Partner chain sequence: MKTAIKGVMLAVTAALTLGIAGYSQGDAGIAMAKTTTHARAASKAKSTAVVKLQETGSTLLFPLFQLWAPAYRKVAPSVELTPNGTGSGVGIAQASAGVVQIGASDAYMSNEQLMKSPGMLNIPMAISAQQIMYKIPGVPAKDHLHLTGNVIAQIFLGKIGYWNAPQIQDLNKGIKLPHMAITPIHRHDGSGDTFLFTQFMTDTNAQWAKTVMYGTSVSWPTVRGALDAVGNQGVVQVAERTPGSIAYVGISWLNKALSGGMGEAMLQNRAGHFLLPTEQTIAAAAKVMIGATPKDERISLIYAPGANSYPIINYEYAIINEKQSGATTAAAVKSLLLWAISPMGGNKQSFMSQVHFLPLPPSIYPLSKAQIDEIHA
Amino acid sequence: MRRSRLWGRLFYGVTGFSAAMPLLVLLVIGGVLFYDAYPAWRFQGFSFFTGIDWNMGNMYANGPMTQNGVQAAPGASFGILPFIVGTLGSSLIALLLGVPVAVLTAFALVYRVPSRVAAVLSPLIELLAGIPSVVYGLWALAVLAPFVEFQLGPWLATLGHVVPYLAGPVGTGLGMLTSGLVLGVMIVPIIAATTRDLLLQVPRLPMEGALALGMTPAECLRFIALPYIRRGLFGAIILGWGRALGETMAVLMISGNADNYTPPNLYSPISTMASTIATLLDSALTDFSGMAVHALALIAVTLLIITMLTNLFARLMMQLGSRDIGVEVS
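Output the coordinates of this single chain in the form predicted in complex with its partner chain.
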């Protein structure tokens, strides 16, 4: 009997340790990143977020320079505003296009398509979520970029005198609009699946009651279902946004990699924070002062904090949302 207690304890301990693993890993990653990033913060201060000049400095100069008590290559300056604008711009385009499509798709799946057909279509849409991001990049390069370059872009550019930001030149199809489009496609399955699950959990009774009172199905949706799922939906959108912010490879393949300027128009090449870490890590490692790597770590910290915040916010929303419905949402 004693041995069984011992085994029970052991099982409890091992499972507890395993459950703590994500927390431990997150703490270690966070710790390493903060430690790596701190010198860059000392070096650059808040202008890290407002500067537009990313310059590792002169690698072939003789000796480092010292600024704010830390050393960097002469001429070094690390401003990531272009990367921030590129990240926010492309992810907002993604939301603007992806969210309506995703939500409407969920409407159609739940209320308009016979459930048998929906049972076939839903997995297809979920498959979209499983496609590797490099495959999205491949598709975007082969299909989306030419579409933006020759069709969508020139057409949007004709609206340039109404909205100056839409004015040309359209360029090569590698840039913010294409990045936003592919991110939009990538977040559709996430938001659509959650919205569908939420809609399926809306209680039947009020819906049927409203129908019986003579509301059109669309009005039922608008006045009964939407209020129920509002917060959950908002949470799902924030989660999708978080995904778009952190996406690396697909964007890397089609963003055009801009340096040192914020995108002057919708089609301009951009760099995002995540893609910058991926492309510049190696050249940063050639910095004899090490400061360029610290600066990349600071970008990573920024991304990590944004991820925490979006997740926190999304969970909060979803919890409030599940309270609305009265059932546990995922």
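Whichever C-alpha set is largest while still superposing within 1.5 Å between the two forms counts as the rigid core. Source: prediction; values computed, not measured. Numbering follows the first chain given and starts at 1. Compared with the form predicted on its own:
- Put the two forms on the same core and the Cα of G30 is off by 2 Å or more between these two forms.
- Once you line up the core between these two forms, the Cα of L81 stays within less than 2 Å of where it was.
- Once the rigid core is overlaid between these two forms, V110 does not reach a Cα shift of 2 Å, moving by less than that.
So that was the form predicted in complex with its partner chain. Now I'd like the form predicted on its own, please.
What comes next is one chain alone, with no partners or other molecules.
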């Protein structure tokens, strides 16, 4: 009896600790980042988010300068607006391209493709989600960048009189559009696999009844399946968006690595917050004042806050959606 109670207490202790681990890890990571980023906030202030000039200063000066009570290399200035624009722009392009493809892929696997074929294709989609990002980057460098430079970009540029942001020189194909395309390919497996699992929970009777009444498959998807899985689908989209926001290596290889200006058109080279941290970390470590590392930590804090806000917004929208349709999808 005592042994069973001991094992019961041990079980509850281990499970309780495991349940608290995600929160503890988030608090530890957030606390360390905020502590390390605070000197950069004191040095630059709110202009850190609105400025476009990123300059770590003179690394060979005799001594640091003091500003707002903290020290930095002479001439240092940190503004990350171009990085924020690059991150949000490329991830939104990825959503615009990836979400329709992912939803239609999931619908085809559940309702249109024979079960034997679906049993082969479904694991392949999940396999795509496990491909290293550097592989996607090399593929995009060899395939997507030339496609954008010589075919897609020039065609879109002809629409510049309708949408001014599409006008302008296409360049080498390394930029925001190519980054958005590769991110769109990378988020398709995540959204498609989640959407497929959600569609499998839709009752078949309403779908079959709608088809029997003469509705087309597209109408069944629009009026029957999507309203039923709306909450879960929104969560899947936010999950894919989180992947796009934090992607580093693939974007680093095909974004063009441009800073100190906001992209004037869709094809301009960009830098994202994640790729900037990876690119500048080595040189930041050579800053004798340490302010460059603090600035990179503040970029990480900004990216963390954006990711958390998107997830909180997703949960809010999912709760509002459940009130509209009265359906719980887990």
